[in-house]
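Next up is one chain by itself, shown in structure tokens, the form predicted alone.
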Amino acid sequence: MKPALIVHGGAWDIPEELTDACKNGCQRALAAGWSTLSRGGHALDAIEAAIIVLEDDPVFDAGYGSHLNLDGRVECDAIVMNGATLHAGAVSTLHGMKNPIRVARAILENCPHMMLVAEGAERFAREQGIALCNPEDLISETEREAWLKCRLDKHAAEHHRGHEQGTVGAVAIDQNGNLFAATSTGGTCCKLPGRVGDSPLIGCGCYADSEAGGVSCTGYGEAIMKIVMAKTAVDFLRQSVVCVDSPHGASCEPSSAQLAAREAVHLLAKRTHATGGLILLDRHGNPGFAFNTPRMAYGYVALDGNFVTAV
């Protein structure tokens, strides 16, 4: 099978300033990612390669950069779902942890339970040999200053590269069909400390099954919880579309993907008026993504090998 890589840096009103940074941010996951499938490696080892480099980049909404809660800490959140098994591994709440997905892989892997939270996670994580960081060193000056802007100034998404939006996701397929979803977070800005979003839980902001495809998601976490939004685009997945213009029955397999995510974001704005968007990769490795904010940022690797990045 031909591996298949896409990847997103979240849903948002990019202002034109950082939509070169957003675009190279992806293009260096996608790189990151490619590198491993292009050379027969395991989609689950190119999902966390790419999701690394998202969490790593300040532009982005996830490890180093992330928005602060209220009492001006980072608190991240991770997911890696497996669409052979539907197994997953989760963590929310982090405090200390550069790169969130590396837990969240671990529990997938090593942990009889799908999600840890908190100082259960952080402890699991010092267990499975994953070394902390000063929680300090994951704030980003421009962070710190929009939050201190938000205190003085009352919470106003002027102060923010993105007030709601930001989150990083990667969708990966490799070369045997294994199938791996993933999706990391710093959350809203100014939430409440302990807030858990859509992003780390199964169905809402990830989810992947080998039948049908695998999603990450991006936007209103409380609004994407409310339609599960990764599964029901998975779910979308597995209907048949059926050209207007093609004999009875027909399938229009090339465009099922999109379909499938324009139909997720679409059921986004009607049934909660929120905003939002998605990546995916259907069972074949055709990609798909939609979106209702001005612009989201991701990439994808297309067929002739060649790397795809927009804003």
Ligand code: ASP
Given for the second form:
Amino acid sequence: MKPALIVHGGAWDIPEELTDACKNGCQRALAAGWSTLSRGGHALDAIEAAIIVLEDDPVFDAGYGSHLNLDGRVECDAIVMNGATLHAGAVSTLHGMKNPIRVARAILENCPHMMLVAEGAERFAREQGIALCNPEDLISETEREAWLKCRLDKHAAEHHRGHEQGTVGAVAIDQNGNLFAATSTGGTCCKLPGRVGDSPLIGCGCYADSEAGGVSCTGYGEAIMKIVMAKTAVDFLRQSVVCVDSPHGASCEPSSAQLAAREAVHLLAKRTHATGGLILLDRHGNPGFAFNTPRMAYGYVALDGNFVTAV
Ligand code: ASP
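Next, report the structure of the form predicted in complex with the named molecule; the form predicted alone has already been given.
Next comes the full complex, this chain leading.
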């Protein structure tokens, strides 16, 4: 089959001056993943390559440049899921890990468990030959300044304008039909140490099932968890018809990638009154995306092979 790839860099109030940087990051992530997929490579290699580009880019809230927790430390979460086996590898509350997605992948491939946290995850990473870095090396100047302002003042959104959120994610299908989804984040700014959001939780921040499709979410984690948003979107993909509420009563439409994305975000707004977004690929590789924030950074490879990015 034709390979497919979609990525995101978070759904939030991205200010005008950062839109180019966000688009650029998505473009480079697509290029990294597509160089593998277009040469017949494996979806897992492609998705890892795409996520690493996004984690390394400080404009996004993952890896280097993640938001700082209340103690001023970077604390990362990540997950990758295999749609064929429904097996996931997830990590949470990692300190000193430049690319948390690499640890998630190592768990997926080499661990009898599906999720490891904190010291246990770091120990596993070392055993797998994945080096830890100095936790200070993950702190960007922009995030340190925002954190300092939050500590002096009460945590206020205006201190984070420009880097409020920005979790990253990707979904990839290779020519052999292997489907993987992944999400990586530094979580929310000034979170309590030990806080785990939706991102690394199977079904919440990420889900993949080769029978239906793959999803990566972004937004207010405490709300996304309530509606298990990634699995909810995959369930919409599985149905042949999706029935939706509208001001004029319920109406039913044939399911599609775009409809599934839209209805999952609609449910988030309706049931939790929170904001967020998601990207997905259905099992045929059709892209879908939706968000109820002012903006979301995302990109996908169109049918003609061109990269489409938007903010
Ligand atoms: N969902 C992430 C979290 O709650 C944040 C985000 O997507 O920006 O940790």
